[in-house]
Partner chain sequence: MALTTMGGAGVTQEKIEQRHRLFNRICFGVLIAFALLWLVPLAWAVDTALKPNAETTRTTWLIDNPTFAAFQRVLDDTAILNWFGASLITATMTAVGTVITASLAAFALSRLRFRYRNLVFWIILAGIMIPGQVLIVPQFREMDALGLLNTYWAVSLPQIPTAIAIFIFKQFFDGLPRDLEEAARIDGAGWFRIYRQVVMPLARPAVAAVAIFTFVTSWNDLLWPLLVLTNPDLMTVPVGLATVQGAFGIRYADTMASAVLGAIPLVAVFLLFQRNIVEGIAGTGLKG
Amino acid sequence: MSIETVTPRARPAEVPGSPAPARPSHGRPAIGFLLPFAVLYLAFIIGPAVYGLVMSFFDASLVRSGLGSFAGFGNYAEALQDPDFWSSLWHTVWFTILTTPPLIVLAFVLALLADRVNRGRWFFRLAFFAPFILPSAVVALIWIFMYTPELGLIEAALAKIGITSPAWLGDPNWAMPSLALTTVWWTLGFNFILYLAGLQEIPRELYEASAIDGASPWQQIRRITIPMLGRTTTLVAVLQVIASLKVFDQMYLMTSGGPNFATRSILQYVYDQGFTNFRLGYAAAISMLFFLVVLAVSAVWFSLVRRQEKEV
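Show me the structure of that chain alone, the form predicted together with its partner chain.
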């Protein structure tokens, strides 16, 4: 696991009887180049990952130094029987279900439209991508105001067309869809850019040739665009699912996980257990369980990509 395995004396593996002359090895300079990154990587990623795993087997506490008493799988057993763990995991999954389809489909459709338009592309990029670059805190301030009962723009706009608004963020059933809507507005631009880039890789001649053959725009989209964007869609989908699973900011800022914990995400549960209840060992165990979920999603992605590459 460590970079020290790259010894200065390392020589390239020489295949006996190989016709190629032995090429010089650069083990010593390589260590120098890798060292700054390696030190930070070990100190702040690998180290904490190992420490977090160890900690999850102990009753570590924020108010005590050291690991505390050994708990074995106690933290894990407790988490799996903890209804708050399961409900925050479900909230996270529910948020992912609510955000992923619109963030993929809408981004795809808008990118598709933008790709056919030659004028003012910078304007569309600005409109869709500008929100993505804002801090979550700015987004939250704006959208809390948008959702405010009686004074909010959304309620006013819906009232004009005769729809009575629910108490968006205040209603346990509507709070999560409200957060999802805000998130779609906030992060759509990222997927939009990925799709635009994917669309630009499609050779224009394909469209021109098919147009000469009499293909309608709709046929072009179905027979050329969608199949050729398969890889981009896989990428967008996985990045999106992982990003949605890691949700924390929107809930923390806009609903504090409420009303009545209806929007508490798994990361906020880690935060609450670790830093409000001081139960670091338990929080570390929940983090590990969450990591397993993310890992599973990544594994599915890898298998999808491999299958796609085999098909090509």
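Can you give me the structure for the form predicted on its own, which would complement the form predicted together with its partner chain we have just seen?
We keep it simple here and write out only the one chain, dropping partners and molecules.
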């Protein structure tokens, strides 16, 4: 049996001074794919943001057309001197403090447990993620029913063990923790999925090698899992802080900012000024100030988490 030898064809010699062969251009197809998104992004994100920035320097109102008279930095000065602005900003920060740590820690613990389950893993993934897909109105109705005095499930459960329930949504001291508990139950699934995806990227060989060396499960979590999930934790923390600072739906639907404005967030304060008091210019100025706060908090939080990640 003979074996034929295939001789590669020689490339034609290039003539000195001749132009190089043209390469296929991928620029136009890429621009074509990006153009629809760019148009929508400019029309619905960049455009309104720029218009809101311009509006913040005018006495714009919802009851008259146009931007109104020029106010300069008057709206910003009024907001910085307004006690309601600072109280609503503090309510937002307090809500962020109440929700961010449990949403990070619980998501990590539940993802770790679900990742180690051999049977029925799909059920735990579905159970933990299912509340996240519920609309905010549905979540509000569920938890208002659970918090209802004399009829709610929480009060009935606590009464069986002899504990008197407070007015969950009617007491200024309990309203914000009650909203935080609702938010943790509702949004835990998103962070859970991020941690679960990060756990699946960790090589199993690391756990097997450490088990051979005598490492306990807790040592594996502390020495392998937590360091390997450093980038995931950074992402979860930054996204969670930003999401908590932008809270509006559950507060507006469950308490309307009450009782006695104890749960009015900064976004609801913007809504009240713009669509209740019809002061669009002042509401735009508050929005710009809040944007700076979110930007600063995100930058500081990100730098701190990154520094801790390098120290691990």
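Numbering follows the first chain given and starts at 1. Please read these numbers as outputs of a predicted model, since none were measured by experiment. Under this definition, the rigid core comprises the largest set of C-alpha atoms superposing within 1.5 Å between the forms.
A movement of the C-alpha atom of F33 reaching 2 angstroms or beyond is seen between these two forms when the two forms are aligned on their rigid core. In this overlay on the rigid core, L62 has a C-alpha that sits less than 2 Å away from its partner position between these two forms. Comparing the forms between these two forms on their rigid core, the Cα displacement of L53 stays under 2 Å.
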